[in-house]
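Starting off, we have a lone chain in the form predicted on its own, written out as structure tokens.
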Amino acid sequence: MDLQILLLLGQDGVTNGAIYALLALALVLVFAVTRVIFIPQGEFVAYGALTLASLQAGKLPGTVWLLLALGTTVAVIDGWRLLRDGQYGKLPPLLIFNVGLPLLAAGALTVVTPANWPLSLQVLLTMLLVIPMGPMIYRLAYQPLANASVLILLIVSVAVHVTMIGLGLLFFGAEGVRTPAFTEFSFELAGAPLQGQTILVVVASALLIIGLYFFFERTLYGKALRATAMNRTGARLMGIPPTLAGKLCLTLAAAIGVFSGILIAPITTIYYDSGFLIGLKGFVGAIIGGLASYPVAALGAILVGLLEAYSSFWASAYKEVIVFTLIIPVLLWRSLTTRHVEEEE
């Protein structure tokens, strides 16, 4: 291995490990809040990447009628709610958001063809229809069982995956897709060509991360959410809602996981299933982090990404193997080292 292929496989390393170290650190956010971990963080990527790539190409995403059906749902289920509780005033809102909004959008797609948008327009609207689907998902799958322990909280995140990858499949076929660069810009660093795409990648993942600190270290809500993370009984006695942490700290995850999709979407082809992937290598740095350490994290996602680069080009066949077996020596030192605690009741 000499210099070139050095700073290549180190390139594709820190890449890679930026946007491993968003998803560990929306991981965190989820576990540390609700107690869910939140296995469907990858399928959040793949329809950032798909959708985008819908609207490029022209086509109307599936993922307008899947949000479209999910603001329904909320919509009945809530507005049922509301009229046994003869709160008629928040029976607007709730249709605007929940259904008014999506039946617009859905609308007005069938008549404009985004692909001649400008860029920014195309992933702005990507993000509006896919994040919206974080807190839907959260009111009909997690709240109902927001007391329920962990493992049960863990089964329903492999029930809300599977059935994800299956509407993925559905809603963009089985071919892989990879968007146009976002920058053409390129250069040389030490003989080895560093690309533009690369640097826009780290650089936007970076200021996420810096943004993501100043919210939660300056805004009331940011506050709330710590609060909530800390100690979510206390964090009730002073007035926090747990339903509004939840569908907060999911927004954010959802959102955190389209944005990585965008960003990857091209230089890596991306098909219906294969934010699964993607998300479990953010779950290993989440994991180094033990799920409570949101610099721990960021950096064990970057160390998953480096390890994962120079091991695919020692050992390619067994790149994965490598990559997770990192958990279980940290799984191994945590037992040893960490007082265990019941659950709370």
Second form
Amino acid sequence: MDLQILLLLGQDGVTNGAIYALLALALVLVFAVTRVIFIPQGEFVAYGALTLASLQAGKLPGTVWLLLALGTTVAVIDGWRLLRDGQYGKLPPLLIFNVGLPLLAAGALTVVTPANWPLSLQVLLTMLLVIPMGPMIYRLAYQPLANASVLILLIVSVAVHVTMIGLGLLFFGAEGVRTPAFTEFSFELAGAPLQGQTILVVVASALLIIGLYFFFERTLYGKALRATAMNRTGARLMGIPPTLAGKLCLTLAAAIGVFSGILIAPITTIYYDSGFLIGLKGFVGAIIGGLASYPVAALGAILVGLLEAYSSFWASAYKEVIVFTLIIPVLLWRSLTTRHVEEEE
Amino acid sequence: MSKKLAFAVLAAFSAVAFADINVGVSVSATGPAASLGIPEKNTFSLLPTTIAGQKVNYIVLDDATDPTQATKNIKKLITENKVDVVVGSTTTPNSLAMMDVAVENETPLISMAGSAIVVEPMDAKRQWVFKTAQNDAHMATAIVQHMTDKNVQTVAFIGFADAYGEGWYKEFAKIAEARKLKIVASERFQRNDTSVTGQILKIMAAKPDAVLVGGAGTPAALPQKTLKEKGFKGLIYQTHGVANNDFLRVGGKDVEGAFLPVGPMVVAAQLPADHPVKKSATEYVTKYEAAHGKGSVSSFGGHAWDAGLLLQSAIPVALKKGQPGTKEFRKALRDAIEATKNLPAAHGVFNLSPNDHQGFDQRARVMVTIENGTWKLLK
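Mind sharing the form predicted in complex with the partner chain? What's above is the form predicted on its own.
Whole complex next, starting from this chain.
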């Protein structure tokens, strides 16, 4: 193993690690605010990449129909409740967000094909199609059980995950896709070729992490989320509705997932079920951070990426074993060093 | 005694009343092998619904690429649907799981899986099992032949970390060794890996003349893409597991120039007019594309079609010996399939024997290369 190989592997590990880091952050965020271990996180990666690819292939992505179905269900359930309580003023925004916009998207996509649009517009459209599913899923799957135990929420997560994978196969088929690169740019660094796309992934991930930092530190909504994460009851007494916090953090999680999917789609082939494994590696990172610390989770995820790259060189057949075995010493170390705090219920 | 007689009469009566031939099918239309299973599933709707004047019912079930589900399917097909023959499944593990149930109930099983262990070594169990897909050994021989013709001395292997990759490595290593090819690196990757940089760097450090990618479907594009990206200049070989259009779509310009052996069906239109399977292969391609659109045909559906052809040639013979739905008919059907001779199919010419339940020879494969996004037959 010479220096060049060492560098190339490191570069590969950091690229994958950056994606895992984003997902680890989303997992920590969702868990801190809602106590949900968000297993479907990876599905948003796959949905994002596959929706973008469908748009580029000039096909109508199946996610449009899912968005429409989810939105309509939310509108019916919440609309009924609003009507019963006589809160007619809240009806229009509910209907516009959950039914109007998806209908508009579906209608528009049957008329125009965005296959020849510039890439940035396609990306934007993909985000508009997939991200709203985050809050909708929260409303339908998690909100009715918001006070249930972590275990029940985990079981719901598994159900959502399995449903989304099945729908993914139905919408996008069994075959994988790869989208064209954002940039063909490449150069040599210390004798090792470096792809522009790789730099893009790392830079975009870093920017997103910085953005998230400012969101949590400087904005009212970010502070509300942090407050809820620290103390749910206290936050509620201060007038932060837990429902809003839940929906907001699933919106963020979905956005991070879709963004990651769009970033890696040009580097690797994405299948309807690829998201799970990517999400799981992010989860290993999140576990290293104890599902609580953002910086440790991000560093842990990058460690997972590096470990994966180097183990694929040394013992490719045992790569996954090595990566997932990492969780055992980490759990051991955590259980020895931290005091166990009973969940306040 | 009278009970037995009554049963016999009843059986005879029901056989006359319901003389339909029931063909049970279990394919992996969902799960990891879905891209292979779906064209197979589509093919069954193209098969004839009457053979030798008898109505044929195809009962198609999905086993989700799960051996447990495949076993459940064949039990259901045999006990509930009273099938005379079972076709399935798509993958080797599923076919092996189904084998025991088929043998227990003395029902012939026609597998569409790739690995030779489904029909070899011939024993009491495998007497009931047939296979329409080429054995890996057929294909590996073609690759090694092509490599030695191209003067390749050293070769590296990168394959799936599962039965497919291991099976290919074993076959390939055996034949390569016999032909004095030196294997300088052997690496593994997962179907859903997002990166194979580590493995590729290790392979390139060994400086092989050629690399064989032992993968199936679109995941096999990733190693070749990474090889190109890291500036590998040698020859790149793929296996017949990639021979569908999705591989070309995902691989794009990165997979140009790859060599692989395929069933002649994949390049049916390019075959010389005197090729023994030109006619039978073209027939399938035309039928499939008429139903599912131009360019939709894949080599895997061809294995299902070939299973149908075996049945079409064997059922008329078996009908002379027993009524559908009886044990005699199933036995006769098994014997008739085993006796198939010179039957041109989509993927080759079947010549089965008691020791060879696959039945293809070197006419069942051709070497192709990928040129301008299509398969090009090498002369």
